[in-house]
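Single chain ahead, by itself, as structure tokens, in the form predicted on its own.
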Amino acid sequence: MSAASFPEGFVWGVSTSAFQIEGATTAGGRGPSIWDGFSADRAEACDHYHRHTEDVRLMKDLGIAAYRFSVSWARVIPDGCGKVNTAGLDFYDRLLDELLAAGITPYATLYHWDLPQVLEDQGGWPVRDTARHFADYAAAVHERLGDRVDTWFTVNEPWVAAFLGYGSGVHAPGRTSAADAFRSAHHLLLAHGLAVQALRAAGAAKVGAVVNISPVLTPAQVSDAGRELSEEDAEAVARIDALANRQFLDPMLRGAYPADLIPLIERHAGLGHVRDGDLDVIARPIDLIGVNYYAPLVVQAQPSEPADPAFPGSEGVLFCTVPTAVTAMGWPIVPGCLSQLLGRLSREYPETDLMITENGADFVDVVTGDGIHDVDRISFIEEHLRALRSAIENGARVRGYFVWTLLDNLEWADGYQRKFGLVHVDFATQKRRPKDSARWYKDVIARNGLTETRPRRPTLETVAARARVSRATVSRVVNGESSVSSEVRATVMRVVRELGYVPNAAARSLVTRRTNTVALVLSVPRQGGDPLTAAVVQYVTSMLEGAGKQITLMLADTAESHRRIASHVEARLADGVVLLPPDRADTLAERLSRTGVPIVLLGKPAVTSLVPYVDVDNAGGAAAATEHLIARGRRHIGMICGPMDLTSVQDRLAGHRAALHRAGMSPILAPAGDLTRASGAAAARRLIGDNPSLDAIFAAGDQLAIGALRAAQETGRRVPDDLAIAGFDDVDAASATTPPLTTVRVPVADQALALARLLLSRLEGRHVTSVVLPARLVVRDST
């Protein structure tokens, strides 16, 4: 086949970051960074500090032409300012020499989120001096390494560092202040500008910055990019684009903040931190922008929606889940958005060269005796490279592509569970093992492009023909049956390895007699779960039918229906079962789990080891609601519990108790017989009557909380002045109560999508674990 070539001189590389791979957090005089204390996992990571020679050799073997790494500020200047640690620079000295000896071009990033802890203790990025210290650090690094680094990137993804680190608090240092987030964003931009000055003064030839850019679309535009928007949706898209993208691109490349962003900054942080001359410094000329692309941001206007803490000023904007293929992180896979993004950047900032500095995906990898066959990752990268090539053909000035990432690593707050690497790392032994995607990428680099047509994946028939055996024999071998002779097994496995064949459902079905049918079993929930049930039916059906499965809908509402469902599954009339929700203390889930047919549950069962399940963090959500009430000065908090045979209620009670215990407070409980408004009103009246000093109520469900609002009205208690009330679930009525109800949002669509993905993984024979999704506190007027 002819090659779909990229331009001559196109740069092919991989990217990493210091904290995620280096380990050795106390070696060679390194000081602590904000991530050392924040990360729940120990930071040995990939021990790249001691194994960099092996890793460079690995890159050379894979044909990698360029390596983008980051320098640890805490390793070079442990206190963030002042004395330079020469031992820290010695490590990067050795690394650069190894890279150049291997013919690999170094690209250095000066800041990839690992601020020295000493500077954070002095105020961190919200403080202006941090930017000045960064410029001094940049100069010190260049003085030692500048003779060998090809291209310098100042900061990596400043939006993440500012708004996840200081706004939502999900990244280090874990602070939650909209004002601090906006100030941090400006000082990161100022740090970039000051570092550009310092690097240019020292003689650096090529300087740029790396930004994470996500096209902002409505759900309809994901499949139809040209769809016209309503005035409300257009405003929502523009506002999020200003917060996520233009807040950084426009100051760097145009010397000004977007006009529509300035009122948001002023409302949350004032404008005192933006001083005369700052934007001139920030807009110092650069040679290129590094683009990190993973997924679009999908939004639509929703008037009652509170602001997302990561996007201060996003009130009235709903961040949407779309029913498309996703990575193991749950990020939608939309390669076409990369073409759109690059086209936009080339039109709006035509003088600036571009480079894809990160693009990759987390998938669940299965380690087998004959390799790690990460077909999904290969497909992801290939589709994005095709989108990139299309953009280049249409005039985008893109000079290179760096896969994220070389090695499976320490994925920030997600620890070691995420697998983005081309190379598998066994963290117990630090053994490296290239995946199929690494070898595939090596071929792409060697030909400077892709094949014109997508190579067909080897099929069961291809393997059978080359091995000169039947399809059934191949199926028996890949399914591990002992009836096949060792000689035939060896022949088949040799062909499997030669062709890179990955067994699929069809191969296994010859032995297991699969039906390609999935049973979707619905019980009648007591939690007011109609929206969740509807979402599961919609998304699970859509995803499973998209994967070639037929759906059998079965209702589990009587003992006879349970017997009929169990018989259906025991007879192998379904390949898998999605069961929801396990509200009752019945034995259906237990009985189905004994059939050997893959089953997944919506909601945590009483015996959690039975089968994989998808649930929300009920305990964490309840703790967040309780902590919110405590932070508002409430000291006598009652809880309406709901039926205690529900696992979700038990977990919500546990989270509530834990938050009270941490605050040195005791629980005041009122059980409810069911989850209705009438039960909530009755329980609230008891709480108010028995506890005259009661100043807050947390209810285990929104219907209970709405009943409590009614009871407060009846007893003359003013909400929130006399009595704050919070619920759980964020049902549609929660934003329409008087006053609107503070509650904990349950991610309905995400649960449904996770269920479908979990079952598909089980049907493919992959190892899976239960999924617990975060539940977010939505603060409204009732507290």
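Quick caveat: nothing in here was measured; it's all calculated off a predicted structure. Numbering follows the first chain given and starts at 1. For clarity, a rigid core is taken as the largest C-alpha set superposing within 1.5 Å between two forms. What changes on going to the form predicted together with beta-D-fucopyranose:
Remark: with the core as the superposition reference, the CA shift of His661 between the two forms reaches 2 Å or more.
The Cα shift for Gly620 between the two forms, taken after rigid core superposition, is 2 angstroms or larger. After superposition on the rigid core, the Cα of Ile64 moves by less than 2 Å between the two forms.
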Second form
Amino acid sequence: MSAASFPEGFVWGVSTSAFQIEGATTAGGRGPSIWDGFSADRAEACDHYHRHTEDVRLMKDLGIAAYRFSVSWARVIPDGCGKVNTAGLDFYDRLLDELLAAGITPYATLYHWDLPQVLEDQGGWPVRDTARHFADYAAAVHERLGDRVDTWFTVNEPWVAAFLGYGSGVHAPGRTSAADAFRSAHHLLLAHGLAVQALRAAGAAKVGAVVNISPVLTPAQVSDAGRELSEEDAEAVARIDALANRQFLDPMLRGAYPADLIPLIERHAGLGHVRDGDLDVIARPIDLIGVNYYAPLVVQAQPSEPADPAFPGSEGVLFCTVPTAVTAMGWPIVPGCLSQLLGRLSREYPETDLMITENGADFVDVVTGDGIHDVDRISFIEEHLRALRSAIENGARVRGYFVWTLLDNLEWADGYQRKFGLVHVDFATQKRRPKDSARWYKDVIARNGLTETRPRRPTLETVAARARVSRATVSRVVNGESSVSSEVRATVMRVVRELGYVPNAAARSLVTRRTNTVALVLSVPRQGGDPLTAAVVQYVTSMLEGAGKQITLMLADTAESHRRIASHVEARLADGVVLLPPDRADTLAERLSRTGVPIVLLGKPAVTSLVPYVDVDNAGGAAAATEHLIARGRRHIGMICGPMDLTSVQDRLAGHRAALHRAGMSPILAPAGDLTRASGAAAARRLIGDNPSLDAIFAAGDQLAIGALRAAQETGRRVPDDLAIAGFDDVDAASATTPPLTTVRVPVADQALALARLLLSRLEGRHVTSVVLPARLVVRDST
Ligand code: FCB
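Next up, the form predicted together with beta-D-fucopyranose. The previous block was the form predicted on its own.
Next comes the full complex, and the chain you just saw is listed first.
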């Protein structure tokens, strides 16, 4: 095997799942599933149910050798148990025939999260019978399709199904109970084991399960894998590893729950649901483990941190954001973790073959007349393949690799906004268009690997030289200008194809007079090194760069700088502007919007204007914090407001007032000139001095709240007994105070993503509307 090729017989494929692509949720007698109405978007998805012939043809054209799809339980057994719906199986029957005729090997997954609604109504995964029904369903599917499917996967990512579906409630069915989550996990494992038995009895050739394995590391280990850990951090890492990974691997491959996990399960759910003999069933031998890898989990010990509802038992562990490149999901890109995790699986579970059943990335794709040049996705997959290749070289027994995913699709709770596909789908027309990554992957498959060295990307100059035309002519051709003769056009396009040239910024700007540059204008100082803004800047930059834009960072801190920025934009030295956060008096936003250059804002501007913005639900978050204080029995709640020229502060005040009003209570307000700790402390002293019966403080920002906390303690108040204190923003310091601060968390990555998307849509000349994201209350010990 050469340095970049893969072992002979290595399987190259793509993965999809039924709910995410099929649509047609009532066709052919399909019953309802828990996901049908759960996603914010319509469940029509890619209408693959009606377009499978086209999709198989597309895969064939792309040279895809293997296809991992999932079977919809509700199509096959609409009520979850009992009568089999032949029409549902007919669909998969046709699909398999087409795949085989196209020379594509099918890999079937039996459960990719779409539980029949009828079974959820009977209790869902927390109920043991669901596992039994699953085994019957597996047998029914095998009976009809077993002659054409070699490899069967039972369940996909049981951690997600159990802990996001029943723990945090972010996924369907949206329940939030730690006990239900642990019971669901066990019953999903049991379902796996019973299905393995059923499939084996029916003569299935190969059987496995698909797990999402996330290596768990500390922020320091992201750049230095070998870094020694403190005892506290090592414990935090081990606990999250037990919850996320070993909870599933150990029962399936060793027949036992990890010893350090059992007390956590017992504390939240008891152990009554784990019956004698279950673990023997769960550990029935399997042929392979499918590994889905996207990103590591980055954690560190943080004594004050409350448990994350998706990881019940994770008290004292902080889930960190790290300063690495991220995908548009906000997931850190760490290819090295893939080789580490494969090495670990091969060492710890040496009996079982491995297969990468999902790996891929959501990026902000830019659709242009001449294609979708998703260079970021290509380099994401390429880096992960290099990591995989080195794991194989070191002895990991990995038999194949499946890209997630073939088509842009319905990404669960996030809907259509996520783009993981090798093929772009226009959801208005259902038109499919392969992205550059699809063509690149075709070459990988044909070559059974990567090129020895990373190919030097051909440039505009190379194309011009080979086609014997000027650079400007190449630029005109790739930009679809009609001023070039058809003969010259044909020559240039031939060379473009031969060289695999991807038009870059230079090629576009030569003709369009676009700079391909975006100005990121930071309005400072706002609140002395605001960490939220810093994180948003990091993410916005990463996402816009991912979409091929150059970023110019500009600081708007003086009148002179405002003038400079305005003339920079007026001179069209930037195609667009992201302004974060907007300048208080809005003069800059107004001025920039008059230039006609697309501009988007972080935070709602004071003067309602036509400029689209991304904001968090400040009023809703403040109302939630206030209602929480009221629910804890507080009757005299003061609010430290902060500068009233900030719209976020005005909205937080409005939300606070509204919640008090609903409870028949009146506001007690203390202004603060800025958002610092010192101002918070001063305002708290005034509130306490003026209101002897004060029993709670809500502050418009965490720094204010931290100042208030200190001042309260200095005046002899016990927090929360005498005085409860809540803040807003959930800055890092909020979880490190004594006692740790209850606050309102704003979604950083999602704000950045929304900003990047808004701007890109505006650059494409599309009409956009502002986005307001939810803010979630995080209850800690200060209330
Ligand atoms: C995995 C799921 C898959 C898709 C990707 C992005 O967890 O198995 O359906 O949502 O994430």
